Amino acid sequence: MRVIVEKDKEGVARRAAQFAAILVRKRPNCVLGLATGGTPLGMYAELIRLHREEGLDFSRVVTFNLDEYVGLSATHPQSYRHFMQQNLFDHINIDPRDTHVPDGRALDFEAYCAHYERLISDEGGIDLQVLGIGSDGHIAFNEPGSSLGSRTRLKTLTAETIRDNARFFGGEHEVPRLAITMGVGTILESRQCLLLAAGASKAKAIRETIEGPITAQITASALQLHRDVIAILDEEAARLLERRDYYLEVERAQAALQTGHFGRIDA
């Protein structure tokens, strides 16, 4: 797992638009996959930015997302179709049918969720997979103890995930207790996976993450067995890492290499 230690959450989402729209500029019909949450929302902002100053194209861009609250319409101020339309998709110029967000109203589950896994199957599979991590280590809404090798599926959000997400629906009683989530199976079979971190209350479970044992309890751990794997923290979120200073010299040696000075790297 490569290992990028940013100043700040602002440093973070513009690292982390950069790799984004590296690959948009490489291949314009990519596949990318969202995340909700406030530490994506400085990457989208970034990217947008990108679009309206740079002409970053998104035109033959597909998305999907990696969850959706059960119950909730995509016109919920709390969806996150609502939030993706809000803070991305409404401000580029990518295909409306060409972005997927779960349907918590969908009347079949779990012919749903089988859709959900075919369309991406369709697609060619993720290229770019962009990750928040919860503060109990989960990614997506893959709560403490699912299954390393799940797909797509209804999970039952814990008392935890309820408590970090009732700031934004007025209370505990309001948020939904179901979510349709991508299951750590299908995220690992993403290309590359990029996943972002900012503030302290991230540290233990970055930490847990990344030098800690693979585990169902913190699934974000799953992330060591994939191939390519870009980890973008700020100090904060990083401030636990034992071997952030050896992390730090990788990206020293990484910054030598593109520039061809393959002799002494200066600290």
Given for the second form:
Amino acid sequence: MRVIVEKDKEGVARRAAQFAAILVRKRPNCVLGLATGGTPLGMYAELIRLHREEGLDFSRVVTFNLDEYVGLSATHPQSYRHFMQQNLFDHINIDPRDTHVPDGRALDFEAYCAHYERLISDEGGIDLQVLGIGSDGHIAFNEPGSSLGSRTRLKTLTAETIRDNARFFGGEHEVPRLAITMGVGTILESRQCLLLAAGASKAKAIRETIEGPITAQITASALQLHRDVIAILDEEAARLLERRDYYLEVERAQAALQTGHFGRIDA
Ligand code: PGA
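Next up, can you give the form predicted in complex with 2-phosphoglycolic acid of this protein, since the form predicted alone came first?
Full assembly next; the chain just shown is listed first.
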């Protein structure tokens, strides 16, 4: 896993947006996997800026979101569809028909989840999947104990996730108990993953994800099995990483390779 440490959450947002923008420019019809939550907000703001000021073109981009609360309609202020409209889709030139967020009001969830998986594969799979991480180590709503081979399905939220997300609702009792979520197996099939984390509350989950054993108790740790994951962290989220100095050295070497100044590497 490549680990990039930025000074603060603004740095994480800029760096993450850069990766997405490079892909969109290189492959205008790419498939982006998107996440909600506080973490990717800055990244989306930067993508909107790149669209407005530098003409970053989303007209052929296709997106799939990771998850949605069960029971919330697309217009509910806390639904993830609403979040995506407000924080990204309404401000860029993406075709609304190409934006996919699971339907929290589907009538037959089993059939709907299989349909969502099919939509992803019909588009050729996800090129770049953006991921936040829960303080319990979840990716999407794959709570501790989720199968590491899981596919899109319903999931019951843990008390910790309900507590973490209560700030967006009128309190814990308002948070839906169920969500539709892409599975860990679905996520592992994307071609590249960007794992974003900022703030001290993520430091423990990040250490366990990157340096701990692979375990269904920390579903993000399954990313160790993926061949192309880039973790972009701020200083606080990276605080507990034991091999932090090595990750910084790797980035220095990478930069040297790119500029052709190999320095000590080829000495
Ligand atoms: P956050 O949520 O970005 O709001 O911290 C991340 C998550 O729970 O996956």
